[in-house]
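Read the single chain below, which is given as structure tokens and is the form predicted alone.
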Amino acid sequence: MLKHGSTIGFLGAGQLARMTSHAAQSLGYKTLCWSGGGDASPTRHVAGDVIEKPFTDASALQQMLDRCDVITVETENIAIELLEKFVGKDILRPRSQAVRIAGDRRLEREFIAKTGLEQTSFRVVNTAEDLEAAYEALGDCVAKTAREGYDGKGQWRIRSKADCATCLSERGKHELVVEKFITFEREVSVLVARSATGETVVYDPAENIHRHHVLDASIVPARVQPDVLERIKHIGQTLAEELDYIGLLAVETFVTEDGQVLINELAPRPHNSGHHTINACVGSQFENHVRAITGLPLISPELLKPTVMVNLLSDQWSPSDPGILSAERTGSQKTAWHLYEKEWIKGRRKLGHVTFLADTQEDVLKDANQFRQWLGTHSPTH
């Protein structure tokens, strides 16, 4: 167990160091973030110190080495080269093997294979006929490129030949995945934390709704039968232990009509569907990752209240629009708000997040809509 006062340190500058960081420093520990030449503007007025250099940069990674006594990440998308120089140390938590596996969509779906667990039908694909033989066998799918993908960057839908010859030219160098399309009832994640002594908290499942690709929303009790709550918690506690892994991981799956559960990927990290457990449980993603990595013993998942967590896009807000924290929009006073002091960029980009919360979740999801319909007529000015 770490002791007080001992830093964790992040590999990445973004909001999920930065509510890790606050969950850090109640637990009595220091903070440092290396940005990876990202954006660290979330975490430089919170973290105890922040490196602004490229994850390339030798004396930024002597620094964490030098600096810290644990170091965990807030993305799966970082270099072999660069995990490798945490081979053998013992101090990345997660260990370097889960998040090179979650962080590659081959190796992940090679790893999820052998678990027997139910995921989606898939391809490799490196050429040309490769492509095509997978469009043959799979029919309707979707191409992935096996790293650097994330809010649906880096994918194609293929459902003839010539959105095979779009998708080769567009992917430059990267090994793709390809993978059966799937039309499911809903999409569900799930949150587990686990220790280096094996010990495990697994969270309610979240419903989660996408608009163009990124989360819209997330809704706790997740709409589905409790049975495929069970099945769904259970595979993610499957999956932490096959991996071995110390640290709080995130399972997406789809639930279809039928209630088929199929894994569609993993996070090796807190997760934008979990950002309701700030405020909804007794002890939050971001504690327990905490928790785990540092040896604490974990805290309850145990959800308080239904909720709804709504993300605040730049597409749709601005951080020049201050009357968003009126509490009057939504229609009740049971809301949390978060804003990650990031920068208006023209996207979606995440700028905040609002957690709803309410006794029945017929009044959670009233407020939770009223305010996404507001936020559908608005445009931010700039």
Ligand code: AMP
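Just so it is clear, the structure is predicted and the values come from calculations on it, not from any experiment. Just so we're on the same page, rigid core means the largest C-alpha set that superposes within 1.5 Å between forms. Numbering follows the first chain given and starts at 1. What changes on going to the form predicted in complex with the named molecule:
- Taking 2 Å as the criterion, residue 345 counts as shifted between these two forms: its C-alpha moves by at least this amount when the rigid core is aligned.
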Second form
Amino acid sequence: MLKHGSTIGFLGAGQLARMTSHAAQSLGYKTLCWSGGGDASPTRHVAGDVIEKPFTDASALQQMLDRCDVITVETENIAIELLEKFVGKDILRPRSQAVRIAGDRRLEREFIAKTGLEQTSFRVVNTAEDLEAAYEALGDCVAKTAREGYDGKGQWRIRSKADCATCLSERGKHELVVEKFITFEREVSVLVARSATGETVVYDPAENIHRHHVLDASIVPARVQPDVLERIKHIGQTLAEELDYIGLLAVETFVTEDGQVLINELAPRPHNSGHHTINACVGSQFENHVRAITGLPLISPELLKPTVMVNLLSDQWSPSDPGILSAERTGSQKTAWHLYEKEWIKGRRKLGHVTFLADTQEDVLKDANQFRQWLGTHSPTH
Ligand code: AMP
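Switching conditions: you have the form predicted alone, so give me the form predicted in complex with the named molecule.
Below, the chain from earlier opens the complete complex, with every other chain and molecule after it.
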């Protein structure tokens, strides 16, 4: 168990490191974030210290190794060469191997296949011939770069041979994993925290609604049959055990109309679909991640009220909008605002989120949907 006052290092300095830092500090730990060259605005005023250097910087790496008692990640997009640097000191939690698997769709699919759990049918593609063969075998499909894709980036929908050609011309040198296109009824994710002793807690799964490939809202409990929820929780627990995982693991699934559950992907870190856990659960995903990686006992993931989390994306919202934190705006006083102090640079960035709580799911959906409608008609004042 890491002593009070020990230092937790983060690879990444965005909103996940920010919210995990909050949890770590509540438990008496210090935090040090290494931005890796990415935007550090969410952690600059929150973490104990931030190193704003690229992940290739040798002196930054040395500082992390010297100053941190444990190091964790807020992204799986980390070069293998860097992950290997942590193996000798055995300081990375989750361990390098788990991050490596979750950061590479081919390794991820091959790992899931070994567990025997159900996932989307897939093919690994390197050449034009491979891609045509995959399209012929799978039909309507989605090609994804094996590494570095996120939020729909590095993905191509393939419905014709012309789509194959477009994908090949745009993919650069990336290996591809091509998956059958699934006409799902719901997207549902589950969060599992597991510590080195094997102690495990599983959160109630979240139903996720996307807008232009980015998470827009998470609804908990997910609106699927109870037996489907149990199967999804079982999938999360099994994957955490099979990986001998330490930390918070998120698993995204597709639920089809006939109740089939297919694994989409894994994230070896706290997840956007778990942000509601700060306000709606006894222990948040961030707290359980910190507890798992420091060896503290885990805390209950119990859901206290039906909840909906709505992301604040920069195409619909800006922190400079007047009166933005008012209860009137959301139509409910049971809302919790979380702003990330993130600088808006360009594109659609996640600038914050709002968590709605109510005594019934009907009421919480009403409040959240009213707010989403307002966001949808709103022009942000950047
Ligand atoms: P991913 O980065 O793999 O999570 O994909 C982003 C989003 O694209 C998912 O949340 C789905 O909405 C959609 N998507 C990804 N893969 C598939 C698939 N095989 N079939 C249908 N939709 C998909």
